[in-house]
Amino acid sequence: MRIFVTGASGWIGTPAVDQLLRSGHDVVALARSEASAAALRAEGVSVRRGELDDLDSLRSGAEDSDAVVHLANKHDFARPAVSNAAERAAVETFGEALAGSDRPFVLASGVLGSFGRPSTEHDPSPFHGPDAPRGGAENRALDFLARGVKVVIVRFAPSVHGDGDYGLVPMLVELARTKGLSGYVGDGSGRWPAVHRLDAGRVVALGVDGAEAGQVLHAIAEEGVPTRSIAEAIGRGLGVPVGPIAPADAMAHFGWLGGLFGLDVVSSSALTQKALGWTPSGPTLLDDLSGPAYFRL
């Protein structure tokens, strides 16, 4: 298939594209910069220059392809409304372009909140409407099932880790470095799911080829790593003390990340593993935090 991919040069997009190419697909990538475009071309990827806000490029890329994999996101944590609006507009553009074609549309999403049990692929997202997290993109995409689009949702763990990670765990590392304390919220019993980036890329590629319309996949290798264990690993790596932060002080200490690091978002991928024949094989999060990669200046 000819597959149009956004976020192809990104943290998850790079291994996902590698897997798609190995599976024999032709990949066309949206590239914002010439540097990204050159790197993609060197891997045998065709390039369409444009940005996430360039809806005409998104539309034409989808119309010219047999499938769409949407992994890009602005991730503007200081202005979430900007990220949410861009994500919803992109999803609606792709949905309209693919309507009536039965072509796959694979969309990146995030694991859900605390349920008092591991969340599963059967749990519906509670986020609806443009003002919801990610602009309610998951549910908006699923609306297009009724219009002949083969929508597949891939929910990623909050930590997609590995050497070169620039996501949430490195933010925790830098906070600990700056403050001289590796903190955890409350008693640190909250848990974060995790997956190595190479395993995450495999879920995306397998989802293109093997998932059913409307299926939700969980790119999760570890159901929940205790946040205290994460903080302790960061403390060892930096050589700084480790200690609790009262929930009332979490936002002051961690900034916006405090609201997330204090959650218990344990999640299962048992249904995904069974459906796709996928077995995570990469290092664990604590394995990666035991080496030097996360602590280089």
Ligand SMILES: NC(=O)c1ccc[n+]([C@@H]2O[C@H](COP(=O)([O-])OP(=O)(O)OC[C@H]3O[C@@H](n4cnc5c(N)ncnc54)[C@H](OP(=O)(O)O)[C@@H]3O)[C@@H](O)[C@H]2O)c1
Given for the second form:
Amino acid sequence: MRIFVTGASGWIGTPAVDQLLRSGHDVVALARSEASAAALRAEGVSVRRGELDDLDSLRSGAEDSDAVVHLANKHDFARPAVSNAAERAAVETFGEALAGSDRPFVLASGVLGSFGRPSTEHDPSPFHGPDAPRGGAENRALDFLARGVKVVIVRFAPSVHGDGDYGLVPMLVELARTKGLSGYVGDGSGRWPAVHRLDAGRVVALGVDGAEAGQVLHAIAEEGVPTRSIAEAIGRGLGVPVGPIAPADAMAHFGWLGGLFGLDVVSSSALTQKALGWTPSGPTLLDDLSGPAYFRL
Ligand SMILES: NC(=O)c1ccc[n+]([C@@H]2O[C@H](COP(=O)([O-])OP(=O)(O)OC[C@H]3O[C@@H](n4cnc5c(N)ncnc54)[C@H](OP(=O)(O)O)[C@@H]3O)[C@@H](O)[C@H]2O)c1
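Switch over from the form predicted alone to the form predicted together with this ligand, please.
Next comes the full complex, and the chain you just saw is listed first.
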């Protein structure tokens, strides 16, 4: 298939594209900079220069392809409304472009919060409407099932880790370095799911080829790594003390990340593993945090 991929040069996009190419697909990537375009071309990917706000470019990219994989996100954490509006607009543009074609539309999302049990692929996203987290994009995309689009959702763990990570865990490392303390919220019993980057990339590629319309996939290898263990590993790596931060002080200490690091999120990928024949094989988050990669300046 000829697959249009946004975010192809990103942390998850790079291994996902690698897998798609190995599976024999042609990849056309959206790239907003010449540097990203050059890196993608070097991997054998065709490039369409453009940006998420250029909806005409997204539309024509989708119309010219047999499938769309949407991984790009503005990740404007200081102004989430900006990222969320772009995400929703992109999803609506792709949905309209693919309507009536039965072509796959694979959308990146995030795992859901806590339910007093591990969340599963069968738990619907509670986020609806443009003001919801991620602009309610998951449910908006699923609306297009009824209009003949083969929508597949991939929910990623909050830590997609590996050498070169620039996601949430490196932010915790930098906070601990700056403050001289690796903190955890409360008693640190809150948990975060995790997956290695290469395993996450494989779920995306398998989602294009092997998932059913409307299927939700969980790119999760570890259901819940205790946040206290994450903080302890960071403390060891940096050689700084480890200690509790009272929940009331979490936002002051961690900034916006305090709201996330204080959560207890546990999520299963049993259904995904069975459906796709996917077995995560990468190192664990704590394995990765036991090496030097996360602590280089
Ligand atoms: N990484 C995680 O731990 C994690 C966890 C949960 C969910 N997710 C979700 O998974 C998806 C992929 O995440 P990621 O970590 O791979 O993201 P990332 O590394 O931040 O990738 C950013 C990618 O998006 C593209 N991009 C950013 N802003 C753009 C814009 N305005 N217009 C066009 N392209 C733009 C970048 O393209 P250029 O190279 O052209 O700049 C780059 O390819 C995202 O939806 C993310 O929210 C990730």
